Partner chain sequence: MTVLDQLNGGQIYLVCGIIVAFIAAVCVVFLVRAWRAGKALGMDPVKMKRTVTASATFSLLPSVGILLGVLALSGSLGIPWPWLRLSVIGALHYETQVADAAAEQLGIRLGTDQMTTQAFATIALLMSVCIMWGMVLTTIFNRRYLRRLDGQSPASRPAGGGFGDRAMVAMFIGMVSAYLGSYLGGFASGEGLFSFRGDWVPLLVAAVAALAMAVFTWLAEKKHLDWLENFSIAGSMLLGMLAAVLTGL
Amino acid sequence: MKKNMDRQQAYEAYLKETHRLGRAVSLLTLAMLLGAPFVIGSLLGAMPDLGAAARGFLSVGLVWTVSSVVEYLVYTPMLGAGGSYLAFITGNLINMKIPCAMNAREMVNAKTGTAENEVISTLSIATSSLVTILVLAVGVALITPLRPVLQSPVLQPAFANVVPALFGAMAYQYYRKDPALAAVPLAAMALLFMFVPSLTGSTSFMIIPSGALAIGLSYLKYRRARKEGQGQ
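May I have the structure of the chain above on its own, in the form predicted alone?
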């Protein structure tokens, strides 16, 4: 009993310190990202037209604001406190951080909202960030000798399908758990993108209807199973 209490207190202290450090680093990162264009512009004497920049932001800002809120609500419970701060600060969540965290969680069978998931998500995302930095550093160093290979027409189709291949492999591990449930949102979104191709540029925004459809179907399935259990 005492051991469990000590563990809970240590976990709460860890979360408190993680939030304190994460908020400070997030604010620092935000200040650096927003301040960099102004510093560069002032040094080069090429400050942008702020009015035009604001109008350009508003044209896409509303869509990305909704997407950002949705990603926060969806990803934060999956990643935990430490993993969320690391992922949102370093970026590239969908292509890199989320697959790494999900795969690591599946390997150790950690449950969302537990201390184990907190540790596993943080370690996996930190490792992903370090590996990304290392690969980018090596890529920058070798960009000139590798340019003929990377620009080869033979490899262009492969580069164009990296993201679909990544998402397909990641999605399969969830589709196989309930193929019938996964088939309906998948078919609905596929048909929607076929008939309205312009929506392919708003995939982050389309998480809302597809997620709502999946949640609704899951709830109906749960209600039906519960009624059948009560009937027996």
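Positions refer to the first chain, counted from 1. So that the term is clear: the rigid core is the largest set of C-alpha atoms that superpose within 1.5 Å between two forms. These numbers were taken from a predicted model, which means no experiment stands behind them. Compared with the form predicted in complex with the partner chain:
- Shown in the overlay between these two forms, fitted on the rigid core, is a CA shift at R20 smaller than 2 Å.
May I ask for the structure of the form predicted in complex with the partner chain now, the form predicted alone having been displayed?
The text that comes after this line covers the one chain and nothing more.
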């Protein structure tokens, strides 16, 4: 009993410190990323055109702002405190960090909102970020000799299909959990993209209605199962 209370207190202290540290490094990163264009501009002898940047923001920035809000609301609960600070600092969320953290969670069977999930997500995202940083640092250092290999026409189809490969593997992983549920958004999205093929340029935005449909259906199933459970 006492051991459990000690653990809970230690965990609370860890979370508190994580939030403090997370906020501090996020603010520092923000300052550096916003300051870098001005520092580089001064080194190059030309400052950013703020009017053009504002117009650019109105054309594409608003869309990404909405997307960021949705990403924040959806991913934060599954990543926990440490994981979400790190994930939003290090980026590449949908294509790497989120599947990576989910994969780790699946492996150790951690549940959303638990202390175990908090630790596993942070370990997973920190490792993933370090691997990317390392691969890119080595790659950039070797960029001249590496360029012919990576850009060789034989390998191009492989790198052009990293995303389908990722989603194929993930499809098996998640569809097997609830094939009946999976059939509906898959059929709906397939039909939508068949009738409106121009939407393929906005696939990342179609995650929102597809996810909403799947979550809605899952909620209906959950409610029905609970009602049936209560009726028995």
